[in-house]
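Just one chain follows, in the form predicted on its own, and it is written as structure tokens.
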Amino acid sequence: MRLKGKVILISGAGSGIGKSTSLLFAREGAIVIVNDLDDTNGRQTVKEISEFDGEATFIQADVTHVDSVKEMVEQIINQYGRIDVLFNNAGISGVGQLHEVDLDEWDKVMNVNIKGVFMLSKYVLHYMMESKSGSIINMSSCIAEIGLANRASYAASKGAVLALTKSMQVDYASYNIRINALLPGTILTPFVESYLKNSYDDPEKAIEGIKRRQLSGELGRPVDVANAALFLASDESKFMMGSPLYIDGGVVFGKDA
């Protein structure tokens, strides 16, 4: 019961990543607020979580609009009085390089990747700031670090996540708050699944492509990222402050000669 009694909100909840924490941040003992667009993907997370007795409230909301955001934490706070942990984890992906990347879908991506964590946080961090306490966890990637082809409006917004998480902890240490992020490599989530689907001819060549970069040979799956989150959100990770966290199969730091 790591997370006992945390009130912890996670974004893009329904699936994937987002799901999984849920679902592990429950098993811990958290009161997990399961935020997603998709409201039958949400409550299915709040139905699965009940069904082993954990405690789970869904809201629906959409953390690019300011009212939507706002009322979200007010209903939170409302019913719970504080946030001890926040979870940045709603993401869209992008496709494509510079000069292809249409205007329409660059800014929705970085509405979602980087305004997204913008909205969620601003709101928060109010209540943490009174509270003294609490943990950020931001959602980067393992391309925040590396050149990646064909990613040029993603890697921009998850570098910008990255750099956001370093400038937020320097400003909001002295309010005992930890804002940290993670940077997967690449996870076998439905979000994954659907890209490779729409993108290549071949998917599953696609994939064995992909864990040829990765040292591990495989896949990461989304408990893996899932249990990296749970240390962070936990009083364990009280010394980690402003870091990356890896959980990249060895994209970032391997190469295998």
Ligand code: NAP
Contents of the next structure:
Amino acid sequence: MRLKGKVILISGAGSGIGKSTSLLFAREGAIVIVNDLDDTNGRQTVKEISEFDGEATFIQADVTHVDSVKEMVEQIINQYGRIDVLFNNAGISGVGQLHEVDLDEWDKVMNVNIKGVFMLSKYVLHYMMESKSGSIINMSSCIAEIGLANRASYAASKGAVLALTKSMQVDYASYNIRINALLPGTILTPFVESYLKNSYDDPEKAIEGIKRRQLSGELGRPVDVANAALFLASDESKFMMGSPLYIDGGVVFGKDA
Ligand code: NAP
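Having seen the form predicted on its own, could you give me the form predicted in complex with this ligand?
Time for the whole complex; same chain goes first.
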């Protein structure tokens, strides 16, 4: 019960890492607000939590729409009175070298991956500042630290999340609010499965290549990232401020040849 009684909002919680984190946080005693674009997936996460008597509520909202974000935050405050932890997890993939990326695609990736983090944080911070406590976890990626082929818009968005995390931490440290970033390597989720399908003629061969670039020799699992998020959400990480936390099977710091 490492999160007992904490009210925690997780964006993009109907799938992959967000879903796995929602289940883990609920098992650890949190009241989880499951946010997603997708109604069916979001409700399924809540259903699975209720099967072990965990506490969760689904709110369908698009993190890129200011009115939806404001309404969601107000609904949580009206119902629970506070938000202890915000996990800015929702994100989409962006494929292509810079000269190939069309303008709409660039805007879409930036809107979800960085503007979504900005907007959700902006409206939640107001209440965290009032209560002088909180933890915000921002989803970056190991791509913020290393060059990877064909991911120009995605890399730019995740680099921006990391820079924003550090800047936010300086501004809100005096309010007893901690802001840290997660930097996963390749984690097998629906997001990666569709990225592989759309980008490679032979997805199985692509997976073998990705396994080789991670020292682990394996792709990560959503729960690997959920466990790191649990640490950042809990008071055990109270001395972590503005930090990147790598869950990447050694891809950033390792080289085996
Ligand atoms: P996923 O399985 O696709 O889950 C992402 C969820 O976010 C989906 O349910 C998606 O809904 C939702 N979402 C997308 N746009 C949204 C919006 N505007 N408002 C609310 N929800 C929205 O992906 P994942 O692999 O778990 O990724 C989660 C996060 O980790 C992302 O930020 C991703 O960039 C990051 N990450 C992933 C990896 C990896 O290897 N998997 C590595 C590093 C970082 P729909 O299905 O309806 O679009």
